[in-house]
Structure formats: C-alpha cells, structure tokens
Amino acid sequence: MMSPARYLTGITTTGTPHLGNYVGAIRPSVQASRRPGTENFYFLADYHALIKCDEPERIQRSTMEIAACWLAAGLDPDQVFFYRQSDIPEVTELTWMLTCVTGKGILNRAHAYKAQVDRNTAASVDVDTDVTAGLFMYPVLMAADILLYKAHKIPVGRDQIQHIEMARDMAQSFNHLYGEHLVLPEAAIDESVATLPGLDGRKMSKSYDNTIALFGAREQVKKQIFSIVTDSRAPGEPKDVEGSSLFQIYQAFASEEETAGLRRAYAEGIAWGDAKQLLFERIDREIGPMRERYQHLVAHPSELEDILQAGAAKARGRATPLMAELRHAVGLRNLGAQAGAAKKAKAKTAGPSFKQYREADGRFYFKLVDAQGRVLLQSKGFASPKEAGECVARLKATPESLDAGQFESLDGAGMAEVQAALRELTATGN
C-alpha cells in the first residue's frame, strides 16, 4: 500500500493573525487538512520567532492567538499533527547535524541574509551589521522542520521556493555521506490563494497598519471595514470593481453568485456605505461562528497547552525514531553495542541503493551501488536536484525504462544486473 503524502506548514509566532492571514494561510490550511490520502503537519514556529523578535510576552501571546485561530477556524488536532516547534527537541538536534553538512556558500545566497547585506551596503555600514547567526542559519532550522518528518510537499509562496531547494540540497548532502535517510521535499505552489488588499489598497499587512482584525469584536471589525478607502463617486454613480479593495475583499469570501450580485450593484451605483455594510455582513457570516471558540480558547490557555502538548507527543512519535536512526548513521552510537553484531546485521540487510550528490561543476548526479559499494549505474549531470530525483523515482517505479544511452557508465552486458538491482529496490520499498 502506498504511504500517504505528507504536507507540512508552519507559521511564525510574532503577531496576531488578521483577515489577510486567514484568507491567505489559515483557511486554505484547514481546508487542505481534510484532503484524503494525506498526512498533515502544522506547527507554531516559535524558534523562528526568536530571530526577529526579542519580546518574550509578544511571542507567548502570539503563540496563543495563532493556535486559537487555527483551532477556531476548524483545524482538528485529532486528524493532523499540530504542535509547537519548541516542544520538539529533535528539531534542534537535526539542525546541528544539517549545519555540519551545509556549505556556507549555500547560506550566503539566502534571500533574508542577502537583503540585510544589501541594506547595510546601501547605508555604507559593515555588511554584517544586525546579522545574527540566527538570521544567517535559519534556512537550516527550516530544513530541519521539514526533513524531521520526511515531508513530501511544502505549501509556500513563490518567494519561499528557495528555502525548499536549500532543504533538498541539505538532505542530499546528508544522504550522500550517510546513506538514504532523508526525504527530498518539494514546494507546493497554490496559485489560487488570495492576497487581500488592506484598508488603504496596499497588501494587507501589520507593517502598513492597514489590517482588518480576524477575531476582533464585531464593532471593531465593522469600524475597520467602514474605514476602507474608496473614491469620491456619489450614490447612483456607477463604480468600478477593477482596483476596488472593497470588492476584492468581498470576492475572497463570497460565492460566485454573490460576487456577481455586488458587481451589478457597483454598475448600478450602490452607495459606498451600503457596499461596506454588505462586506461586513458577509465576513461576519463566516467569521462570526468561529469567534466564540476563539475567545474561549484565549480565555482558557491551559486548554490550548493541553492540545499542544498532546500534539507534541504525537509529532515526537515520528521525530524520535528518525533521530535515533540518524544518530546511529553519523556515529553517535552506544559504545556497549557489539561491533560484530552490527556488522552482521548490516550485511544481512544491505542491498542496492541510490546515492545522490552535487559535484563542483554545480550539476546534480546519482549512482546506483550494490551491497558492497560497487557502482552499477552512474548518471549524467542534471541541472537541478529535482530532475535527478525524478529520474531516480522513474527507475525505481519502472526498471524496464532503463536506457543505457542516458547514463555515463552502463554497458549492454550490465543491463540485466542493473535492472535486477532496481527490481530489488522496488520490492523492498527503499
């Protein structure tokens, strides 16, 4: 039976979720958690919060509010892995292991680090001003979050693809040195996720102070909606939906039929006050029923803590066995174990395996080796780790697809042996 696809999502605990966070992240995450044939991991990235926030009370408050938001929006902790990052000690242990196989050159290219260097250069100050080791190393922590659970798909925006590629590089480096232990993740881009405009027409963001509260009091939310900037067209004058923040926010909540109705109302000259009232009522119809659950959880933080502790125990059920495997792989072993017994067990279980790696030419390669380490198959270079991984997956799935012309070292006489090794790999599920 095929194992379920594993998806992983995290949110940094530095602020209070607003309506844009709900539409762009929380709502689609909750909907995705109900996909059949998947395992879903959701975590509160409080270690990541330490990189950008030095206010302990703010981090604690944000952790509580974000957890309550997700649960109030319908996330079922019994059906997913829902946990706080700092409750999983294995994540920091894996971070260190990955640090030891990750080249500094890879981290030099990280967007956040480069952006700070560019700001420092523009300000004519030392390039490392305000660059902490945490900022520089956080792609490694992010990779550990992903690799610890052998996640297959990571839902991200296009600006986050680099981090997934870096996680793949780190996994490949580790696997090349110590064997095939880590799964190479892939970015899952959802082009349909909406980005809401804020009160002033710019992207809704705390940085612009133009947000609409997600679970604020009804009167607070209404006041914010009625402060959305509109043009000066009077009641009765036709209004444009193009570029209208009010219309875009309404569309993110309404059905196609409801959206078409507001479009007609714009053309017929609806008054801005009436349009804002329609928007408030439509949002409140979706968010209102969740508000009571949110307020209850915030008022009873011990309930949230119990849920997160149960989620941590569930997540560690996956993380702890993998870390035991990785500790053994790198040589952090029980000295009381008999080497002879270990060698015997290894000889008994050893079989063919793929080794993926990156060469100095910047291209990605793989090779198939037998139990004795003899190379059976050597690939040509690929432009990306994804292309190399896809080729490996094809060979595992259909050994008959092997084409000697596609590889650097494989002759006709060895074709049968290589295909036999591939079939053995397929049969054992390695």
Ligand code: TRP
The other form holds:
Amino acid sequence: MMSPARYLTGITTTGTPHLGNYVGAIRPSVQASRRPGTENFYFLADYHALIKCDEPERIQRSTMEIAACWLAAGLDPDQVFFYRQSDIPEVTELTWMLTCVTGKGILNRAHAYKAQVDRNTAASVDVDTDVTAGLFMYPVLMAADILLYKAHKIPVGRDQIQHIEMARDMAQSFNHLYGEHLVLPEAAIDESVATLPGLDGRKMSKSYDNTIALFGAREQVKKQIFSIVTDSRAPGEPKDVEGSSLFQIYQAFASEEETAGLRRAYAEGIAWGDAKQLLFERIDREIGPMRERYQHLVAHPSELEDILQAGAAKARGRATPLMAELRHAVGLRNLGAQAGAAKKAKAKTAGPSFKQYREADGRFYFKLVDAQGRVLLQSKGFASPKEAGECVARLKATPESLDAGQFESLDGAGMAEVQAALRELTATGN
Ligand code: TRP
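In place of the form predicted on its own, output the structure of the form predicted in complex with tryptophan.
Everything in the complex follows now, all chains and molecules, and the chain you saw is the first one.
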C-alpha cells in the first residue's frame, strides 16, 4: 500500500480566531482533514507564540480558544493528529540538531528577522534592537515542527513560503551529512480559499481591528455585522456588488444560488440594513450550531486538556522513534550498546563458517572455512542449491553425522577438527 500523504500546519497561539481565520484556515482544514489517503497534523504553535508575546495569560487563553474553535468547527481528534507543540519535547531536540546544520547566513535572510533589521536601520538605531535569538531562530523551530513528522505538504499563507523552503534546505543539509532520514516538505497554497474582507473593506485581520468574532455572543456578532462599512445609497437605489465587503463575506458562506439571490437584491435596491440582516442570518446558520460546542469546551478546559494530552501521545508515537533514529545518525549513541555490538560483530567473524556457491560445472557446492579462511571441509557437487543447503543444515544440527566418504577432501585426521568447528559454529549461532 502507498504510504499516505502527510499534511501539517501550525497555528501560533497569540490571538482569538475570527471569521477570517475560519473561512481562510479552519474551515478548509477541517474539510481537508477528511480526505481519504492522507494523514493530517494540526498543532498549536505555542513555542512560536513566545517569540512575539510575553503575556502568559494571553498565551494560555489563546491556546484554549484556538483548540476549542478547531474542535467546535468539526475537527475530529481521532481522525487527525491534534496536539500542542510544547507537549512534544522532541521538537526542541530536533531544533538543536537542525540549528547545527543551518548556515547563519540563511537565517539572516528570513523575512520576519529581516523586517525588524530593516525597521531598525530606517530608525537609525542598532540593527539588533528588539531582535531576540528566538526571532532569529524562528525558521529553525518551524522546520523542526515539519520535519519531525516527515510531512510532505504544508498548507500555509504566502507569507510562510520562505519558511517552508528553508525547512527543505535544512532537511537536505541534514540528509547530505547523515543519510536519508528526513523528508523534504513543500508548501501547499490553496488558491481557491478566499481571504475575507473586514468591516472596513481591508483584509480581515487582528492588526487592523476590523474583525468579526467567530464564536462571540450572537448579539456581539450582530453588532459587528451591522457596523460593516457600506456606501450611502438609500433603500430602493441599486447597489454595486463590486467592492462590497458585505457581499464578499456573504459569498464566503452562501451557495451559488443564494449568492445569485443577493446579487439580484442588490440590483433591485435592497436596503443596507436588510442586507446586513440577511448576512447575519446566513453566517449564524453555519456557525450557530458550532457555538454551543465551543462554549461547552471553553467552560470545561480540562476536557480540552485531555484531548490535547491524547493528541500529544499520538504525535510522540511518531516523533520519538524518529528522534532515536536521528540521535543515532549524528552519533549521540548509547555507549554500552555500541560496545556490545562491536563484541558481537567480532564473534561473528572470528569463528568458522559455511560458504555456498555454484561452480562452472553448474553444480552447487559448499565449504566450511575457519576464521582464517582455511578450508576444513569441501563438499561434492549437488544438483540444486536446496540439496546443498539441506546437507549444511544436517551437519549443523548433528555434527556426529559427518561421514568422511561424502566429502572430497576429508582425511581421518580432519574429522575431529571439522566436528569441533561445527560445534563452535552452532554455539556462536553463525
Ligand atoms: N509560523 C506559522 C504562522 O505564523 C505557524 C507555524 C509554526 C507553522 N510552525 C509551523 C505553520 C509549521 C506550518 C508548519 O502562521
């Protein structure tokens, strides 16, 4: 059977998901997680959160809200790997191994770091102002997230493509030095997924403060929807769908038929208030049923914790064996096991052994040689390798059955020596 394609994506735990995150990431991911023949990894990137946020309460709250949102939106933790990054100690171990195969020059070019350096340069302050080593190492931690599970496809926004390419480079460097252990990942950009406009028409984003809450109270959501900016056309005047964020948000939830219906209503001069009411009802039809589950989970965080712990155990089922393999590959090894292995290898070559081969006459032969390669016993030719093999097996099982007459080069004096060699061979398991 073909091994499944593995998809992996992380969500930094610094905010509360809004409607734009739902349409752009959560909803498509939940749908994608049901594709047959795939394995899907979704994790809460809370180590990444530490890079840009030093408010513990906020990180805790965001972790809880994001976990609850994904589950409420229908992610089935039994079908996927759903876990918290910081529950997997292997991710920091791998981060260090990758750090040691990554050129500093590569990291100098990472966008997030470079943007800060550029800001500092523009402000004529020291280039390293506000640059933590964590910001600098961000792409390495992200590569570890990906490579730890041998993920193939990484669904991310365009701003993350560079990071995936860096992860690929790191995997390549590691494999070049230590053998083919890591899978080279690829970014997967879904062009069909809409970016949702916000209340003011710009892209819906926390940084513009123009978002609609995903699982806010219905009244709050309604209030936000009614504050979507529209033009000043009066009821009865035809409205433009072009450039109308209200229309675009509706489209992200509606069927084609419903969208065509609103387009007609615009042309017929629907009042903005009525259009907003339609939008609110359409969104609530999809989100409303999920809201209950969300509120339940947020009110029972220990249920969330149990789900994440189970997810961590499942993820570590993959991470732990890979790290053991990588530790061995780079030379971080159990010295005791190594000495044992050396001894065993020596014992194997030191004793007598059988060699089977075919001669030019087309017949099958074997010989018994001692540790120095001296021939102790030379067989006659057999018609098939099976017969030769059976004779070898008989000798190993019962050295006493050795019959000098059956062999080419066996004199009486050699008999005892051959029998001793056969017994030694049986004792060492050769
Ligand atoms: N850096 C990503 C973001 O800000 C989040 C993330 C962390 C991630 N690790 C990842 C995404 C691994 C994909 C794969 O969006």
